[in-house]
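One chain comes next, on its own, written out as structure tokens in the form predicted alone.
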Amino acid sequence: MAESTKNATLTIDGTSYDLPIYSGTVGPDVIDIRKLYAQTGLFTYDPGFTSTAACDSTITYIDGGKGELLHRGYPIDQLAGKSHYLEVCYLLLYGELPSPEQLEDFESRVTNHTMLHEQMMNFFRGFRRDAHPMAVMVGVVGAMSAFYHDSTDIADPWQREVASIRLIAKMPTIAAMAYKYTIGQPFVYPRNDIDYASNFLRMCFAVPAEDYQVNPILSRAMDRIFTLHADHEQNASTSTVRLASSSGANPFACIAAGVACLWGPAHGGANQACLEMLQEIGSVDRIPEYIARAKDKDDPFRLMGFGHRVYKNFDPRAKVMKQSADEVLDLLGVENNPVLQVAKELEKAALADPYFADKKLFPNVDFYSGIILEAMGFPTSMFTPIFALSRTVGWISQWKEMISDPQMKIGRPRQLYQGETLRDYSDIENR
């Protein structure tokens, strides 16, 4: 961290305290309050930590006002349009775009680690057949620490590297097997002769009776979904991974914690909520009714998949995802799918309505990714697992950065206590 060049002055009951101010390369300055309690006996109060920087990082930067998302300084639309997921994985993990030789080596290492330990199949069969795929993923990812003992020592840089590659490589296999298990089909093993996204689609949709020929348009769309969800700064699941890792937990346990947090509908379930909304609308002729409801401030209904909590202008990922959605729908058609018909007409209606334009409620990445996954044939229960496997590299990059940070401390948020003060225990016969 660079030296502080300016201070903020906090005055409490006539006594002033100087607090250092630090500047990042971009973004708001931060006030250093690490010594606040020692100096004043006070804590700060910030539910949700929405005004608190818990770390310094060099990985991802978001400017919600500008609609900007940068990975290691590169705009997400350039990466999604010109690159591919494993190259972005390399960038997030190591800080720079790879040379051709570096990328070939990285892709080879990932490809050769996609198999799961065979005994892990018993874990899948231990779940109920109707278990949610995210429940299966939380359990199986956490169980990896029971099978890969040679990559759980976080003090060993090589073991951290091996764990990172294993998680990126095996997460699609775990997600695909969770899906296969819930629909009663046999597991499909990964292959080393096809790319990362195509391998995942094949593991999800191939059956022993006949192989699955991956369409390159679908493979490219899936790769873009992976790329556009790879990292998103210090969100809830990333912060969960960092908090878990601050205790010294092994990497598989930390990523399992991230998967569990992502499962929450307020975080990773946005594209699923979007599809459920489209199913609720049901038919194109009901769109005006729901548009009117969305405009009615007294109606609790909101258009899911429009606008974004962070991006106050537009979601920079949405433009690239819209292109993929258009390509997929042109390939697969929407004639026999009422949900996709509603999605296309709702998009047109919202973009043409000044109300949504004025409030900058544009379709976001969740709207388009939900459409793509629905068109491909994934059930909504698989939307969040696909999000989890996409985000794994972001979690790992943040985890590796934290482990190597000399300022790392175990997370210990404080509280504003509002409970009872000291009181004596009363024997049960006297209550």
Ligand code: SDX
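Positions refer to the first chain, counted from 1. Basically, rigid core = biggest C-alpha set you can superpose within 1.5 Å across the two forms. All figures in this text were calculated on a predicted structure; none of them were measured in a lab. What changes on going to the form predicted in complex with s-citryldethia Coenzyme A (SDX):
In this overlay on the rigid core, residue 355 has a C-alpha that sits 2 Å or more away from its partner position between the two forms.
Relative to the superposed rigid core, residue 267 undergoes a CA displacement smaller than 2 Å between the two forms. For residue 307, a C-alpha deviation of 2 angstroms or more is recorded between the two forms after rigid-core alignment.
Structure of the form predicted in complex with s-citryldethia Coenzyme A (SDX), please, following the form predicted alone?
Partners and other molecules have been left off, which leaves just the chain.
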């Protein structure tokens, strides 16, 4: 923790309390309230954690006002343009860009862990064919703790390392198998002679009846989608992983908790919800109707893919994603994709509308990702599993950072109690 350079003074009923203020390397300072309850008997109140820093971290920095996203100091647009997902994984996990030898060793370790324990295939067959792939992922990722006992002891740095590599390596295999199971096709095993993104596309779209060649432009777009979703500071699913890990639970159970949280439509489920919204709008002339609904306080409808708790400017990932959408659809000869046309016109109309401008509601990472994924042949139900496999490295990096922090304590928030005060039980004959 940085040294405190100044204090905040809180005065309650005439008594003043000095609360230390700490500065990070960049971003808002923080007021240390750890002793507040002991000193004053009061809690702070912040449902939704809109003004709460829950931890120290050195991994990802977001400036919501500037629309800036840095991973270990490197801006996301440079990483998306010049790096690739496994190199970004190395950066997030170890803090620096790898040397050629380090990268080769890391990619080899990931490549050699992509297969699942053969007995885990039985898990998939226990689900209904129409199960949502996210339901399958939550179940199978959690079940990994039943198969990989030799990497569940979080006190052992080597086991933490092995669990990290296993999760990054196996999530694409699990996601692809969840997809294959729901469409009744045989599982396709990973290969060691193709890259991470190409492996995922092949495991999803290859069939035993014919050879499958991955289109390099599609695998590059897939890899870029993985990179753009890799980590994002203390978002809901990352905070879930941190809270679950604070009890000492094993990494596979904690990542399964992160997958479950990501599934919600306000979070990682927004890419599926956004594409379904664009399909429901259907044509450019219906956009005003939906804009009006999004602005109507009495209508729970929200523009999916718009708005963000932190970004009050363009989500920098959305900008890169929009470029990829144009490239992929151009390649696939579907640049006249009606859904893409609706998306572009909806973005224009919303950004021109004072409601969205005043509330600083801009397209987020989920606005364009669904369009690319649909064009690549994925059903909407696979959008969030792809987000989950991409975000696994972020969850794991944040988990490792927390577990190795000697200050780590179990997370245990308090509450403002609004319920009944003490009262005696009344027997049923008296009620």
